[in-house]
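The chain below stands alone, shown as structure tokens; this is the form predicted on its own.
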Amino acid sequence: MSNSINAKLKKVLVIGLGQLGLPVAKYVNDKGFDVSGYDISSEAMIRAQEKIGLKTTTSFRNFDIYIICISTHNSSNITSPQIEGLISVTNKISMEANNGSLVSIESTIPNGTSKKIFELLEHRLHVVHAPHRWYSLDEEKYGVNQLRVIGGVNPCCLKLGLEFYAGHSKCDTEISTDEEILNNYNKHENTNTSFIETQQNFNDSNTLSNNNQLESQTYIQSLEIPMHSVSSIEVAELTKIIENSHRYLQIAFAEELYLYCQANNILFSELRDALNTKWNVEILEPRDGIGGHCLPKDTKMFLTSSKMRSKILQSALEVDTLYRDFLTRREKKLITSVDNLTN
């Protein structure tokens, strides 16, 4: 018998079938799992059926794994974070899911959200956060199966998540002892027999693994994605929003450098080419401002993740506003010039 606690976890529900969820569902399906999809939009579900032949459902019952890929931005302002949709989905999972199932949050979320989700699930389900790094413009190189970061609310959550994503439960970080894990769960009134049985399976698998280190590398049906595990789920949450905040800074610096060149009569493209000849310098090309929803939204998530005010990120927001204002003025000036010529 396999020592894996996910040996029977085969049915997967991908929640959210948009730009990220659709390729995730396709990838999971290609790996041989029994996959269904759900989206609040009936049009999105029809598109998933037609495009990748995905089964769709409105019921969350009888699934072993839930992958959440929903948007976390305000529908009326895509640059502002909002998790109401995530909370709504979690409540539905809580009402319909079997105890001990795995919930993987791939959506980008504010720091501390995963544990809130765990609370809403009454500590009955395993919760991990494995933020995506998928890039639509180069899916071949930056697709679903690139190196990912993963964190779990508890060590047994992380173990199960690693087995599902990577095919093994080897952690990059030290995990708690079995006694510590059980003590943690016994603190909660809502802990039930089914979840304790799942935890016992985890303990049994650890015992087998300690007897034979090769057991942890036994093949388990998985997504075969390389994973970097972290010691706390908060680190996984922060990793994603800081990655995008760093990108925001890089673009904002390029925008400010462009404005500097305009003010000092210097050709930006020539200066950029010269700077980028150095091996550790990469000046980006500013375009129409820092657009889309990911970078602005995730930068705001990071700004609100700490009581310490980030002066450099706040300045980056101001730089992007100045750059956009410059582009607007330049466009108006160009339109005026064209109008004068035609008149």
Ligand SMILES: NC(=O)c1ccc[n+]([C@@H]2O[C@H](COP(=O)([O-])OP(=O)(O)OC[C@H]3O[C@@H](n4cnc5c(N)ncnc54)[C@H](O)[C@@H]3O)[C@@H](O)[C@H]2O)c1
Second form
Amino acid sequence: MSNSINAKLKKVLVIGLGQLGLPVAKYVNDKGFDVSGYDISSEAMIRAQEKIGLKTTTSFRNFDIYIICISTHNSSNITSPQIEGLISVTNKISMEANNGSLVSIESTIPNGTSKKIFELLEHRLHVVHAPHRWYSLDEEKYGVNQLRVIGGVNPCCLKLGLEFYAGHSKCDTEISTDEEILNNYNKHENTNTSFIETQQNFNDSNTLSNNNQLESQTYIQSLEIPMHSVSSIEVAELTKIIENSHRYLQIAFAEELYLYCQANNILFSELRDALNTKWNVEILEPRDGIGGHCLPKDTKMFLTSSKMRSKILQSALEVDTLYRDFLTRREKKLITSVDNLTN
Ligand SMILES: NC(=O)c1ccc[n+]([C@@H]2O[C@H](COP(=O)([O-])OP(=O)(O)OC[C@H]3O[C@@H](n4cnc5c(N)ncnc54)[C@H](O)[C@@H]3O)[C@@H](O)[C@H]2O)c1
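Write the structure block of the form predicted in complex with this ligand for the protein whose form predicted on its own appears above.
Every chain and every other molecule in the complex is listed next, the one we just looked at coming first.
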């Protein structure tokens, strides 16, 4: 592998051409990379060809970068996390990709997933996680190019990822030494032989100038996205699911306040307006309950990510169920106030 890794970063395959994958493919293409797209759904591939003129392919051979934007929910229940699709895509990358290519997971995933992917790829490819903050209702402001978090399975993965996304390899936090990473890794996994070999291969190929500090250089071709790097890939994984859990909590609190107002004969909108005059208060609207395929799924990912059960998030899930039940029964004119909810 040459010192100028960036010279190799040319051919990009975007996997998953849905709500997120399409704008990602368009953005990467607009930045001058040679982009192709793949989706398990032939309709999604045709849509990508028609909407943004994307080349599509079913072959994963000879790409320098794989960007994964596939869904991570159960197809029959969008609120339930599922990574089987990610595993099958990884198996295909593993069979067809060249050694040393970069795999960037942009889909939202439970913590610990990126290292599993690295394992499945037999440590032959670099793996980073750069979770998305894309927001469909304001793509101008919160589109593909906005400040994002990035973590790598090991320092050379992060270096390559930063080069691709940000155009430099300067880190925001101190990167662990290989020894620290290895110790940490061994706490979770029993197999370490090939990981050591991989580390040696990376070091031999000069992708790292120093194991403790990534060499900072500026590269010509990149996505020019500002990236906040973190010292472990688990932190990157957690940022996304906690971001959405935090939002879930905020909405659940609004739902509970709404139910409180119903039970106590107070006008919610008036109370909310009055509360939001305070500079550090922002009470949201409860609307139709907490929906979509991101907030409920990601909150469940976070809830199951730790041995320590989050009581506050568990309660928030219950509040959302209560609020939806209230809306349904009100629609059917079964109740006039929240008192009747338990009847
Ligand atoms: N949409 C957003 O606003 C947003 C924002 C941040 C993060 N995310 C995350 O990004 C990921 C994708 O979200 P989305 O909104 O684009 O979902 P989506 O359902 O719109 O699109 C997902 C695409 O992935 C494809 N796909 C599923 N399994 C596949 C497989 N095994 N191989 C190839 N393609 C496969 C589907 O056919 C679909 O076209 C999710 O993890 C989501 O949580 C989405």
